[in-house]
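Encoded as structure tokens, the following chain is the form predicted on its own, with no partner shown.
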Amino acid sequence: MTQVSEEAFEGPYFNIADPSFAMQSEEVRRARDESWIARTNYGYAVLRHAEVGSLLRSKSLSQGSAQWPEHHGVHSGSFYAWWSKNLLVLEGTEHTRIRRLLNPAFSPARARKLKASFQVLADELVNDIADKGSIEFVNDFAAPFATRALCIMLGLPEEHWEFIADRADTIGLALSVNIQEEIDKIDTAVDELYEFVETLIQERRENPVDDVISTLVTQSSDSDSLSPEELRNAIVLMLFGGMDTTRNQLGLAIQTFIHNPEQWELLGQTPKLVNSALEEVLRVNPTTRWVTREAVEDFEFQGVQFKQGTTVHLFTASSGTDVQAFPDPEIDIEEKDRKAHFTFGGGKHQCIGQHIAKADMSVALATLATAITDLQLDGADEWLPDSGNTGPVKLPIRFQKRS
């Protein structure tokens, strides 16, 4: 097979910094039909399911998100310092050690334990909206549910949810190609979460309780433990990632079901299908549009030559509807034999919080589906750029209360 370098590559090209770039577009579908790979203004994009899966496990690629701020002109500041040291971007023994120390806080057993509390929260919020007939979904449900569920998980008083949601929302702007334009307020949000977390750590040292933070604080006194900086950075990551992605994904789920009303009806009538429904939404309309890797060495893959340092975006959203992997790629919540999607990444960097994320989102979707029907858009919606992580900023919907 002839090897092709980036300079000689003549396949599809995307400007992923263009605000009009859309993952679920004819442009991307045509490119995926033509080629498993495309070139972008930030290296390569991998479009198909099989190749995304293989490269997620490749030892020739490292977590490439570490370079995201620098690729967009951000070389210093609070966000830069935090981003360079959080679990998302670390590699090697440092990554393995910190992940091992954090794993108990995100175990399947803990996720199961939390579901009853998530259900109480979902019931409260759904009861508040069911008779209204129309809401702005992000502010009226997705944001309070995601952030209050996070407070439940971490053992925080729910009164903190609006503060956490606001700062997490601001930090989320850093995952957009517009990061440089927003960096001053992003840095301020990181500083404010740092201060909040330092106070929280001190409180748990003085008065430990049965929660995730107390467990991590107690562990920090052991010989094999998180340093004060690692502990702080990990908790800030929990506050950011645990809220931002859940809120966005719930909005994307509602968008998906608005376009597929028969699937929403099926879920409302058969809520036991919720786990399958969630997996299908994660496959066809994920908040994580791509995950980023960087070549740590020169290597060849399927005839393409990757040079050390090359950025490689693995398009999880495109791979989830690849007709070579999913001959009928439309959402089907009764499908039992779907291949795995890559919305939570893969390999050693697979999302550590996925069990809890699935637990809270499945509770939210089942509760909504059994309470309301006839979902429709109710005015102008507003969305984050379709790059990295996306989701609705504003999603007005109308509905009927289910009888």
Second form
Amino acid sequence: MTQVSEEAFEGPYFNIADPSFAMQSEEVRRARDESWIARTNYGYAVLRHAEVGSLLRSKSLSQGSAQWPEHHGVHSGSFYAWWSKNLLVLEGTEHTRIRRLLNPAFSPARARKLKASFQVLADELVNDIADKGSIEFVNDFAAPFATRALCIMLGLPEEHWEFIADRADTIGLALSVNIQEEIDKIDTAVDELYEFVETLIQERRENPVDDVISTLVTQSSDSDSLSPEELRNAIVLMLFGGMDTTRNQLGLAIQTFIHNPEQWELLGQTPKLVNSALEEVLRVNPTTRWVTREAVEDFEFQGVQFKQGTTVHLFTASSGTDVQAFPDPEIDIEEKDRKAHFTFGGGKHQCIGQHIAKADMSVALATLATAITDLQLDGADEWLPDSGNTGPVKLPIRFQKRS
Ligand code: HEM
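Having seen the form predicted on its own, I'd like the form predicted in complex with protoporphyrin IX containing FE (HEM) now, please.
Entire complex below, previous chain first.
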């Protein structure tokens, strides 16, 4: 097979920084039919399910986000220090060790146990909106649900959810290309979340309860344990990585069901389908549009030559509707034999919070679907760019209450 380097690459090209770039577009579908790989203005994009799956496990690729602040002119400060030490960007033994120590907090058993509390929260929020007939879905449901569910999971006081959401949102600005302009605000948000989390760690150390922070703090007295700084960094990462993703994914789920009303009806009539409904939404309309990797060495894969340092975006979103893996890719919540999607990534960095995220989102979707029907867009919606992580900023909807 002829080996192709980036300079000689003649396949499809995308400008992924262009605000009009869309994952669910004819342009991406056509490129995926033609080739498993495309070039972008920031390295390569991998488009198909089989290759995304293989490369997620490749030892020749490492997490590509570690250098993000440096690449955008940020070389110091609270955000910089936190970012360079968080689980998402760590590799090797340091990553394995911290992940192993955090794992018990995210087990399927813990997720199952949390479902009853998620249900109380979903009932409260759905009762508040069901009679209204129209709401702004992000503010009225997705944001409070996602943040309060995370507070429940971590054992943070729910009454502080607006403070937590606001600071986590501000840290999220660090993922935009304008990071340098926003860095003072971002650093302040990191400092404020640190202070909040440190106070809580101290309280749980003195009076442990049955929550994640107490579990991790108690563990801290064992021989191999998270240092106070590692624990604080991990909790801030969970607030940062768990809140926006869940909020955005719930908004994307509603968008999907607005376009597929018969599927919403089916879910409303048969709520036990909620787990496959959620998997389908994660597959066809994921918030994580791609994950980024960097070549740690020169290597060749399927005839393409990757040089050390090359950025590779694994397009999880386009892999989820690849007809080679999903011959009938449209959402079908009754379909049982789908291949796994990569919305939670894969390999060593696969989302540690996925069981919790699935537990809270499945409760939210089943509760909404059994309470309201006839979902329609109700005015102008507003969206984050269709890149990295996406979701609605504003999603005005109207609906009927089920009788
Ligand atoms: C819809 C919900 C969610 C989605 C779609 C999602 C997606 C992802 C993806 C794709 C990755 C891997 C990134 C990469 O390989 O570059 C990841 C990692 C991670 N996620 Fe999630 N996530 C969600 C919810 C959560 C929640 C609720 C938490 C915590 C409570 C969480 C915590 C983390 C952490 C700590 C990592 C880093 C893991 C590591 O590097 O070892 N996520 N997530």
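The term rigid core refers to the maximal set of C-alpha atoms that superpose within 1.5 Å between the two forms. Treat the numbers as computed from the prediction; the structure is a model and nothing was measured. Residue numbers count along the first chain shown, from 1.
Comparing the forms between these two forms, the C-alpha position of residue 69 differs by 2 angstroms or more, with the core used for superposition.
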